[in-house]
Amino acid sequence: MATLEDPIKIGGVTVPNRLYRAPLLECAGNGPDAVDTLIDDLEPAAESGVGLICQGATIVRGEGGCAAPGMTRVHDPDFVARLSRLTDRIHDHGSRIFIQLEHGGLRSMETWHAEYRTEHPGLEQLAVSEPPWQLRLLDRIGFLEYDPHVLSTAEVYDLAADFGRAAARAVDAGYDGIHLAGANMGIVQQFLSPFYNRRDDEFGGSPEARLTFLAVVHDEIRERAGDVPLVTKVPAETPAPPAPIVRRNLSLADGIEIARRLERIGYDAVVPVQTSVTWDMSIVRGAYPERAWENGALQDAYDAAFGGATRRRLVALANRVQSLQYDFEPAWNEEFCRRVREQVSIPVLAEGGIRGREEMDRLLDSSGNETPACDMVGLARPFYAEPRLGARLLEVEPDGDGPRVVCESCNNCTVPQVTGAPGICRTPNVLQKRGELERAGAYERSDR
């Protein structure tokens, strides 16, 4: 039976244990304080013993592609070189760090952020194909705004090369691996999904052809960055709205087959996630973030983002409905992960609603008749609430009750990020619990 404390190999890199901080929106940007902000955000997890830190959602190009304000771009060699200060700090604690590469495509701020569109009137969204009718309808009624530039075949190869160039810069800066944002409606998912991808060249048509972009990205990274560990999220669009609203989407079986083919292509690990075809609460399941929406200090910033008070209220209403549709479910990707793990020999990483040590041990358990769900377990939002969470989850007494995170999945941390606000816990009773744990020494590692 694998335990959380056991090391694991991803590609040629050994990770000291099987706990990882899943990618989050770091909101560090590219300004003069960006590296210090990232160190402040990420180092506490490494200091607490977390084996792998995944720096979230960095954009491979210098223009467009950001899904939210404050996302860091990694197109500039000089800036990326400065990130070696971050990787050095992570390595000082014995942890490994992967960087997540992304481009938002039709999910980018050019689509939904009113103030950003006004400031960048000539900026088009990159699109795999013409947007499906469901998104065009949202454009007609004024809820979103699409002015897409459908990538030519040559431009798809250029975009894949940008992923490769970004990966090479990251490796030079000391990153141990590359994590592709293959889900959450980013451009990689848009290539994989029949909902978005209606191309008639080598990058579209059959399921095999829709995987070609990830195959070319793999080759670009291998050519430019060497044999660096390469991980990607694998989507199954199983929470998609029902027919006739959405007739074409990635089923669970489709996601499993994608993972199998990615292993053959040469990917070193996969992260199976169930997501929708749109950017909604399927990826952050939990309570309606009432405190965040009613925060008086953020109302003007929300209005700037969504285009006025009326649209802000409509988005909040949609958020409330989605919180009912995507109610919190512990380890909601477990079945998908287990079915993928039955089919591949590379590590399977699980995330999404994992909230306690006992749950982690169960997901990793290979002692029974059932296949383990995964080889590593990751948490995201709980690290906003407890930056040094690893110290509580690792080195637990075998017969003791496993600790649980204090995060309540209330999403008061996520909604303010549409304004560029930092990803931090804003829920008073959660912060109070963290304070009590701090005073009790719960975040002190026993090996120090």
Ligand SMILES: Cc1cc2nc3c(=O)[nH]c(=O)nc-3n(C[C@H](O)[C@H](O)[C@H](O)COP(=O)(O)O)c2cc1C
Second form
Amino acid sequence: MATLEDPIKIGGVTVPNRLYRAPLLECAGNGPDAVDTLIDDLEPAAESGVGLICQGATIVRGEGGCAAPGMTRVHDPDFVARLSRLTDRIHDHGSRIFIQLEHGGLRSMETWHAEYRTEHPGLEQLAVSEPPWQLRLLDRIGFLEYDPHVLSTAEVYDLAADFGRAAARAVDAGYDGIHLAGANMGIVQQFLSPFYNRRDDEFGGSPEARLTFLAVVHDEIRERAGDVPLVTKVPAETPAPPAPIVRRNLSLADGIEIARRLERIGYDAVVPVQTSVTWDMSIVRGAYPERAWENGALQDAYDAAFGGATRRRLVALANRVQSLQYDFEPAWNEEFCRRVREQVSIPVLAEGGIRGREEMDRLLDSSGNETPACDMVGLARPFYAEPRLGARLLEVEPDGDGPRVVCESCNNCTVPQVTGAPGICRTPNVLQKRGELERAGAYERSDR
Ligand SMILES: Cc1cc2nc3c(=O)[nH]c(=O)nc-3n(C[C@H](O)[C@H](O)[C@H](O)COP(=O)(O)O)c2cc1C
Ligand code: SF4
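The form predicted in complex with the named molecule is what I need now, so please give it after the form predicted alone.
The next block holds the full complex; its first chain is the one shown before.
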């Protein structure tokens, strides 16, 4: 039976154990402090023994395409070369680091961020097809602003080449693998999902054709970056509130089929994730972040982002409605991961609501009748709450239910990021618990 402490191979790279830090926005930008910010954010997890660190989404182009303020861009070779300081620090602790590549497409700040749009009036959004009517309606009533540029066939190939170029720079900078943001409502998912993709060239028209973008990105990465491990998130879509206006477009069966085809194309691992087609809480299930919305110090910045107090209140209301549909559910991608794992022989990485060591052992367990759900387990928000969480989860003596994270999935860390605020835990009682654990030496590694 595989345990959390066992090594695993992804492509040609051995990861020292099966715990990973799932990608989380670092909001590090590209300024003079960017590399230090990334080191501060990511090194503690490596120091605590986490086998694989997945850096949050980075944008393959120099203009447009950021889903949130402060996202790091990886178009500039000089900047990416400087990231070798980060990869060296992660390697010093024996861990591996993958970089996530992304472009927001229709889910970019130039659609929703009022202040950003004013500052960049000429920006269009890259679109797979004309936005669906539900999004055009939101544009008409002033919630979003679309000025889409539908990619020509040649432009789709150019975009895929930019993923390849970014991957090559990343490998030169010491990254051990490339991760694609395939299930975050960004451009990869926009190619996969019939909600967005109504193209009639080789990139649309059938499930197989909708996968062509990922096939071309694979080929570009292989040609430019060699045999580097290549991983992508794989979506299965939920209906988005208010369903049935936005219905499910990719079922679990569709997601499983996408994963099977990705293995055939040459992907080295997959991360099955249930998501929706719009920007909601489907990928960050948990509570309505009351404290974050009521944070007095952030009201002006929220208004700048959403375009005034009325729209801020409407977005908060939509967030409250979403929290009813997407209440926290332990390991909510477990079933999807298990069904994918039954169909593929590449590693399956599971994330989403995994909160305790006992649960991790169960997901990895191959001793029973059921197929294990996954080959690696990942956590995201719990690393905001406890940056050195690995030390508490790894190499622990079996003891009752085993350690559990202190993160309460309250989502107070998520909303402030629309203002460019850093990704940190913002819930005082959780931070207090972390302080107590720190004082008790819980984050010291027993093997050091
Ligand atoms: C603030 C925040 C930022 C995130 N940024 C990314 C990202 O850049 N790329 C990505 O693939 N997923 C991103 N995610 C999703 C996480 O990787 C993860 O799938 C999700 O948070 C569920 O895991 P958890 O319950 O352990 O937090 C983000 C999640 C949060 C809360
Ligand atoms: S604010 Fe803290 S406790 Fe709440 S979800 Fe974020 S990391 Fe977890």
